[in-house]
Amino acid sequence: MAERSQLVLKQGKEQSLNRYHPWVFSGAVKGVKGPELIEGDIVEVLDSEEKFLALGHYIIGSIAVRVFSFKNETIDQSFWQNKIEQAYNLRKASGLVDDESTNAYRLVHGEGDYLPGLIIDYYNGTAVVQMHTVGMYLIRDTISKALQAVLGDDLVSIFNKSEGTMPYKADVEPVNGYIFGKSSEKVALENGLKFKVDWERGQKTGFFVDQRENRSLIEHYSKNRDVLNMFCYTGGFSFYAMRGGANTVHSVDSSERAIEITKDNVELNFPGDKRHEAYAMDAFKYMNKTKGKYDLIILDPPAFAKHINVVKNALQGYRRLNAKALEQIRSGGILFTFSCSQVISKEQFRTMVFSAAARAGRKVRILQQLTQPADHPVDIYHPEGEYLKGLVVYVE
């Protein structure tokens, strides 16, 4: 085994690692011992007295190390395979793997599965992999072999979609493409509903599997309602609302491509159904002319804040969007509203909705508070992993 570099922390900066938090910030670093560190290297993290604390991948940036082990152990093929097997077993325990009505789920969720920098979504035989750190990218072949060993015959192909997820200044040039097998079957199943997955050209890994349970909830609220699915992407909420018995369902997204896939997905499940219409249009332009038209509105926008320094502006954007929806919705209507911005807390999001309701002059009651499903687990020592938050509110 090659000699590892050692990263020594300043006095007192080991406390978060003693609490098993998986990030080491650059400001906590006192110095480096051993070979010159290159981004992506496995590094030992030591306290100020040079006592071992953790192993992780070295990163150039505000986060200097993402920790994947708090033991000083051998990191080889069996180590990574064991990690992925543990992640797979969690999905089995939650009932996803053996669910005949669903063959799409998140297999690896970064820090939530003790694999920081790695995301893997599984779609009906294809694993779509995104590496967010150089360290994970450099072991992509190892990850591929581990997936093949764990999933066996359930794995047809692995698609690496890391071209847009690597750090900005990383000294690697990832290219999206298959690293194992190939698949032309791009239709998956979720709770008995079909949907097309464009992992080659679509956003993220091609679909947002984190909203599975919230989409199912939409189905139960949709009967006899007129539904607006704003920021519809590929129409997930829309076809659940249709199965739930909605009178009309309108899907809106600024992306023409998203609207095309939405129409395809609705047609897959409800061929020829005239209840659905889809529009490629800006959210505010559309909602400016919808007063009293809908009594169930879904707001699932992209992340308005990806960094802590833009939280204030993001909250203003969320407030403006929610106020507009609350102004337009019918009396007795229901609003599903979400934020997937990790840096915005549940408290900030809830306060924002309160402020939006006050601005719109509507009385609002919270019916349910929503979050991410079991295949997006949150490491209890890493609360930042709880990124998805949502509210179901009744509007008088």
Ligand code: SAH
The other form holds:
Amino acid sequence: MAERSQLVLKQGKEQSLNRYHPWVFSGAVKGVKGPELIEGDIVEVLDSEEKFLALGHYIIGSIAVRVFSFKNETIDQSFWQNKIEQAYNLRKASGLVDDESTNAYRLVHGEGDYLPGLIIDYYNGTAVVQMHTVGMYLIRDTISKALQAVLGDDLVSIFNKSEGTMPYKADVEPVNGYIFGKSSEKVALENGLKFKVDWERGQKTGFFVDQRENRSLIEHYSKNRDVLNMFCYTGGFSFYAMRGGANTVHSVDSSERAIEITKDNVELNFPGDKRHEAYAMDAFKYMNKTKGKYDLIILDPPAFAKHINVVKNALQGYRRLNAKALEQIRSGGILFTFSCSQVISKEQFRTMVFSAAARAGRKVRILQQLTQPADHPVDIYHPEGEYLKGLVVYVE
Ligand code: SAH
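Mind pulling up the form predicted in complex with S-adenosyl-L-homocysteine next to the form predicted alone we just looked at?
Below: every chain and molecule of the assembly, starting with the one above.
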């Protein structure tokens, strides 16, 4: 085994690692020992007395190391394969792998699977892999072999979609494409509903599997309601609402392409159903003209805050959006509202919804509090991993 570089921390900076938090910030680093460190290298992290703490991938940035092991062990094919296998076993334990009505799930969720920098979504035979660190990108062949070994016949192809996810200025030029097999089968099943997943051109890995259970919940609230699915992307919430017996369902997204896919997906599940209409339009522009039109509104916007510095502005954005929906919704209406910003806490989100209600002059009560499903596990030592927050509120 090649000699590894060692990164020595300043005194006192080992505390978070002793609590198994998987990040080392660059400000915590005192110095480097051993071979010259290159981005993507596996590095040993030592405390100020040079006692071993952890192993991880070295990154040039405010996070200097993302840790994947707290043991001083050999990192080889079987190490990574074992991690992927553990991840697979967790999905099996949560009933997702053997669920006949669902074949789309997240197989690897970064820190939540002790694999920081790696996201893998599985869609009916295809694993879509997204690397967020150079270290993970460099071992893509290893990851590919591990996936083949763990998934066996359930794996037809692996699509690498890391073009837009590598750190800024990283010295690699990833190209999106298949790294194993090839697949033209792009329809996956979720709770018995069909979805076209465009991993080659769509956002993220092509589909938002994290809303599976919340979409399913919509079904139970939809009967005889007039539904607005705002920020619909590929239309997920819409056809659950249709299956739940909604009166009408309107899907809105600013992206023309998203609206096209939404229409295709509705057609796949409810051919010719006149209850559904879809519009490519900006959220605020659309909602300005919807006074009293809907009694079930879903707001699932993109992350308004990607960084801690912009939390305040993001909260204002969320407040404005929620206030608008709360002003417009019919009385007795139900609002499903979400934030997928990692840096916004559950408390901040809830306070924001309450102040939006006050601004809109509506009385609201929380019916349910929502989060991400079991295939997006939260490492208890890395609470930042709990990124999806949602509330179902009843509006008088
Ligand atoms: N609810 C979806 C996921 C939403 S992702 C699902 O269940 O799959 C967020 C979506 O918001 C994206 O599709 C993006 O195109 C859309 N979006 C971003 N800004 C917007 C705006 N100003 N108005 C309307 N849609 C917008």
